[in-house]
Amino acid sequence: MKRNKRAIVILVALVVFLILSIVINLVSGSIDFTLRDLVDIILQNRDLSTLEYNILYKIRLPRIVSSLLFGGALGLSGFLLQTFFKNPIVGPYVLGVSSGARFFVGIFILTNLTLEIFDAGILSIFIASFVGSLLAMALVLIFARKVENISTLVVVGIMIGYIASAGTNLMITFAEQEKIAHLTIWSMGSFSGISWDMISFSLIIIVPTVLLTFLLSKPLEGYLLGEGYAKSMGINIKAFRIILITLSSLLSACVTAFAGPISFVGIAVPHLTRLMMRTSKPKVLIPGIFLLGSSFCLLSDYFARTIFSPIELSISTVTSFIGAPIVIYMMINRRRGL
């Protein structure tokens, strides 16, 4: 009873924090808002020259509402991929997903391929990141059936991201400057740019998937619980691992595709929760990972924006500063728990 009043008192806390990162968001920027401005926006007692029109219509809701999902998003693919491998400081980012998926959108966005399916659209764009995230991921697994060190692992995911790169930098030297600089800015990571036609593409993909994770909380924690014990439940683990591993790439390949990668938000979002909520069942963790990773994000994207402003940061600055130092922490103490 005590958990599970604890975990309703966490869920509800990051509800309310979810609610103030999206409030900060929309009040502050080049032009400010107050909270009686937004009551008489929303009530329509207030008319919006166009300049605040497009401020807040154009840029600040498209960046806040990709920010939620993404952020979101990014957490629950870092948990599927945690559960996975039953390790904690694994992710996207550092087992070189987000560099494969970088590949395969660099070979759009560099070269002069010109099939009609593949033209740089949102679906192509979208479906490069996906391939590229399943085949780094598939190269990862490839060498899990031969080592059994999961520390070795992580460094062969490294290594794949660094291949990955390497050949994305190769494209670069023969590419025309405009597509690199293209690239460049997709490369560092930014909310900027989200428009509600992406907005609406990604909750397409996300939306259903992060249902079907939370449908699979069961399965989830019986496999977490041993793979005896997931057998015993009737869970057939080869297809399970399947399951979470697409389920994963998905999720990190949409954030990927619209907002480029974006680091440490996999790894440290589900371990905070954990912390928080001292529980390790899926069902009330999946629905807390996804609301931390997205107040993660809005409260990172309104540091990128306001620090240096009018200078924009890259959204992985900002969440590589607060996100290294607890990968260390967790780093230390599995060091220590050995």
Contents of the next structure:
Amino acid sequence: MKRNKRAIVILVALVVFLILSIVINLVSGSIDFTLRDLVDIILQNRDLSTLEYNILYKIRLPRIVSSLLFGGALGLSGFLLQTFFKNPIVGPYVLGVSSGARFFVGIFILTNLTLEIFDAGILSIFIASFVGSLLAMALVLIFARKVENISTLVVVGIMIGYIASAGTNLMITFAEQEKIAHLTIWSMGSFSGISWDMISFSLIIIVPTVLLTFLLSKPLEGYLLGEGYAKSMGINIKAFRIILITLSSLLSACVTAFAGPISFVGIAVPHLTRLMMRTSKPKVLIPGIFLLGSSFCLLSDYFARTIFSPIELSISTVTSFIGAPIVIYMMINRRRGL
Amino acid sequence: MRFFATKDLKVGYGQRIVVDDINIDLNRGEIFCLLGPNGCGKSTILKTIIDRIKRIQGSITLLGKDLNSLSIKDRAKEMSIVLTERIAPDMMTAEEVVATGRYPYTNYFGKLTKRDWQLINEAIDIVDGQALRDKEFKSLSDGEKQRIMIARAICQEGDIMVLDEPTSYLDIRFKVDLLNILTKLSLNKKKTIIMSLHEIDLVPKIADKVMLIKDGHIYSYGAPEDVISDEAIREVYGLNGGSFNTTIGSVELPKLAKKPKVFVLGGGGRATKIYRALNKKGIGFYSGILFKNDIDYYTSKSLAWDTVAEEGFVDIGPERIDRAKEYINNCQILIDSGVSLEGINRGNYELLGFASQVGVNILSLREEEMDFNMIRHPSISSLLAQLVDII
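So that was the form predicted on its own. Now I'd like the form predicted in complex with its partner chain, please.
So here's everything in the complex, that chain up top.
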């Protein structure tokens, strides 16, 4: 009971935190709005100038909505993988899944002779990304059968990621000059240049996937005890494993398709959420992870945009600075714990 | 109809058969134990019964219905398990782990009802785990974890409980407690319990039926009283030199001794510890004169170079005394365990006198002073220390 109360308090706090993160992103940038401006705009006390309108609706809002959506999706994608591997030190980025997706999107864009990725069909980019994710995942799973040790598996995942990245870099090297600029930014991970079309499409993928994940709370909890016990509780293990991988890949593929590979959110966010809530009940963790993932990406994007403004950092630069130390901490602690 | 039965069951991995021709038949509420050396296939059989691995051939039936015909959910209500694999769920309390036992009964979101909580509470009581319930599961000791997993299995309410080596991580107290719990579950709640155990000595005390497995085949199956014999254990486990006495339920290591220099005057259970201590140090010994209904007799048979023994409840006969004297004459030391020297044991008195007379050192644990030339010791360890010096 005590734990449930704690979880609810944390959830409320996370909602407040998310709202703050949204506001901070709304007001700051090349043009700073005041809070008062925002209130006025929302209450329609004041019309916007074209410049203000464009900045708010065409640049900041899509960026905010996509950070919110993709951050939550990455957190959950990591959570699902962690459940699958029964290990908190995995995520779509470390296992090479994001890089696999990026590689395939790269191939698709360059062979499709599209100038910029954003001209290519949204659906086809997503499909390329999904196929890349699944293939990288398949490789990881093949190795997972051979290596018992999870640290080894993580190293294997990182190597798969490097191979995929090398492939992508190779393509970039030989691509025509004018194609490269955007591809390079995208391939490092960025929330800039995401259109409302992409966001609508992502909503169609991410919202049902998140809901489905939430509906799987009960088997997700049962699965925490390992496959042997899970099966004895009446969980259809084979089907469940396939569902886990599919949901996780859908989420990370969608993010990678439009924002590029974003590092460490998938590991750090579920872990931080568990630490805060002190529970592993998926029922409360899933909303918690989504909320924290959103805020995490919103704030990271805020830093990416503002620290060296007008120069913009890639989002992964920021998430790595925050996420990688957390992973190192987790690995060291785990050694000690086991 | 049998409550639980397997017929011509073949188990293994893929096409590789590990154990063949497994025929088990259990009544409701019986306790069944699989016994055999490591790697003999016990776990494979259990894993097949719980459907962790596919059976190769044969049937597993519950009240005549094959388990395969049950849905995975219905099966969960019939059978609960305790596995050897260790689990380490993050951020879960012991209570939460126990509560997962209610999984097959809870609603879509796993909401626990009042009745669920009652059963969880009861199960935790049964394993004496109230003090553990709010602790993080990962932080518990192996033995505590095992108790929690058993509580979990109890509140899953299956009629059948399958346990793979449930006593492995438990110390003696919890071993006894656990087996006690299982016995009660079988008697009071009519749970049918299927498990593998390592402790040969405990099996006859708990099991209604036993299956001995050796190298992938069934060595024997039946009531433990019929199945478990010294001979069977030696063969199944391939004991070299060591022995397991199924009557007193004790393991003895192989004899390490060279030609004996010590005679142990034992009896009444006073000498068993001395025998073991001597064997541990590799000191060979003769022992006598023991009655064949004496506990010392069983250990001595396993460990002594030779045992001079007499039938139970009769006076020690002269030919035994003569043989004992012959042995004593060849020894440097006689250890007097403090055995009674009266009644049918009078022969022992004569042996002490003889030893004293021929100049054999007598090291004695006897409390009272005697007329013979003997060195008395308060403990086996001090006696042994001097004995090692003399030899």
